[in-house]
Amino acid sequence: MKLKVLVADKFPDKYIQQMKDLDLEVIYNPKLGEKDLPEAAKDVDIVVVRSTIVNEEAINYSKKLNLIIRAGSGVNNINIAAANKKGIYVTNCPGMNAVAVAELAIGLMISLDRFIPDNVSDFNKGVWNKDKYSKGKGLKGKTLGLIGVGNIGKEVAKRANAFEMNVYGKDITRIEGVQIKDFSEMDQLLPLCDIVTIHLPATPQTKGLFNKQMFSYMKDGAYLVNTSRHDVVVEDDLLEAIKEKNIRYACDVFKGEPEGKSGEVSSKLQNNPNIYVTHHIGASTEQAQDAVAEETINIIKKFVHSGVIEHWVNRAKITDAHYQLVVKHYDKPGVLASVLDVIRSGQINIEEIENIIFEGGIAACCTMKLQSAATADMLKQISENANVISVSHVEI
């Protein structure tokens, strides 16, 4: 029986065909929304989404779902907690759209500085306003603060350096391998910056990060660009800072963004001369979509052919394992079963297990992470098995 794959967002046709070439049954329905997904995904093995929300109902209602792929870098539109409870793998495609988002961030900086949207709007209205729009500051020599120096932030840094900007950075974790200075505190960084650009994931640590206090650190007339997640910025505090400090803001994300691909939109950010908003298009270049699609195909191939889960985001980083048992054995039927029987007899839970075969297929090595220690008697029982080569047991 063929594995079923549901692609619930727009996906390049040639990569849909590549899925079919893997002998998969592919259901392509890019117009599905959050409410449609539970019914659409109930009998599929793999779900591929970009922005479509995979909620708890969709996960719980599924009968065969085993893998959810976010064709993008984040996974905030997937209910990870629900997936964990059902043992469903969640993966993503990190870094594949970094250049596209970085290009948009730079474009928004230039737009803020040169009033490009207003220029175009006035021209289309038959208004000529050269004097008003001839007051750009220029980016050369300006100080740029990168808030988030991951894949996207690093690509922004490269482009900003080409503009001869002074680039500084602040990340959730320590910055390595980037030719920029790392500031430990935002109150030291923000007052230096003419432009601040945000490239952070949505986490409890980053939610509401740019609030009234953060805006108080920023220069009057500074530019703020957000191409990451809307809830990093407190919109009410932003609007107040615009009034008080003439901050100019450009973003690709905002609170209440429509889930659909077209229709009406309403936001408190509308009709403010200091705000430019794009339609969540940061990753939506042909180059980026092809890169993400290629990585999605790679994830599916490895999952189908070898069971390897690339970019597995909901694998436990910390387990209850405190001991490691390594058993080298002959690769014969029943050998591992006998070892596991001994461990089971001691009521010991195995947190992780990996069995690797040596070239030639004669010997193998099984590594087990155990919740509690195996007794000397259990180790003796395992060692006495004629098909066991060696046994190693250590505390970790």
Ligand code: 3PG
Second form
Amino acid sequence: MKLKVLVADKFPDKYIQQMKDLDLEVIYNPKLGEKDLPEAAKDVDIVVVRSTIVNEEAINYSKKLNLIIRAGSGVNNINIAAANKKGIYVTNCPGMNAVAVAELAIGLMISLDRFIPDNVSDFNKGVWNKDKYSKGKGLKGKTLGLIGVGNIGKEVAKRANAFEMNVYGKDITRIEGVQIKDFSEMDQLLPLCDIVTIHLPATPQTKGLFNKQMFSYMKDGAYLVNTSRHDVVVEDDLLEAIKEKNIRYACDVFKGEPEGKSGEVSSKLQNNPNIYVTHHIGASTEQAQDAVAEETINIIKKFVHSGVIEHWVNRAKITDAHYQLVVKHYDKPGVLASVLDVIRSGQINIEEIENIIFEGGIAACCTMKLQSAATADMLKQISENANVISVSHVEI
Ligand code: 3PG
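Please could you give me the other form, the form predicted together with the ligand, since above is the form predicted alone?
Shown next: the complete complex, the earlier chain at its head.
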């Protein structure tokens, strides 16, 4: 039986065809939204989404959902906690739309500096105002603060360098696979910046980062650009900072953003002369959508053909494993079962296990990460199996 893939968002036709060519049954319905997804995803194996919300109901209601692919970067539209409980893989396409988002961020900086949207709007109203709009400061020589120096931040930095700006970055520190959001030095960075641009994921640590306190560190008249996620900025505090410090803000994301591709919109950020808002189009260039679609096909291919989960975001970063047991053995039926029997007899939980075969298919190596230590007696029992070559057990 063919695997069923539901593409519940806009996706280039050429790549829908490539999916079909992988011998998959493909259902393409770009109009689906959060409410219809539970029914639509009920019988599929793979769901591909952009910003369509995959909520707990969609996950729990699904009978055989195995993989959710976010055809983009941020995974905050997917209920990962629910996917974790059902063992459903969640993956994304990191970096594939980074250039497009960086291009928009630079565009917004120039828009703020040269009042481009107001120029256009006045012209269309029949108003000529060269005097009013001739007050751009220019980007050259200005200090830019990148908040988040991941795939997108790096692309912004390259472009800002080409504009001869002084670029500072506040990165997210990664320690042993864990992301530590350390924003402790913002009081030193923000006062230096003429322009600040945010490139952070939506996480509990980044939520509300740009609050009253952060705005108090910013220069009067500084520009703030946000092409990341709306909840990194406290909109009420932003509106106050605009009044008090004449901060100018341009963003691609805002609270209450509609899920669909067209319709009505209502936001606190409307009709403020210091604010420009675009329609969450950061990733929506042909170049970026092709790159994301190609990566999506690549993820599906690997998943279907070799079981490899590329860009797996909900794999545990830290497990409860404290010991590693490596058993080299002859690749024969029942050997591993006998090893596992010994481990079971000790009531030890195996957190991770991998069995790899040496070339020629005679010997194999099984690596297990154990929650608690195997006893000397258990190790002896495992070694006594005539098909076991060697056993090593270390604390990790
Ligand atoms: C992302 O996280 O990749 C961007 O926010 C793009 O979202 P979109 O695919 O819904 O345009």
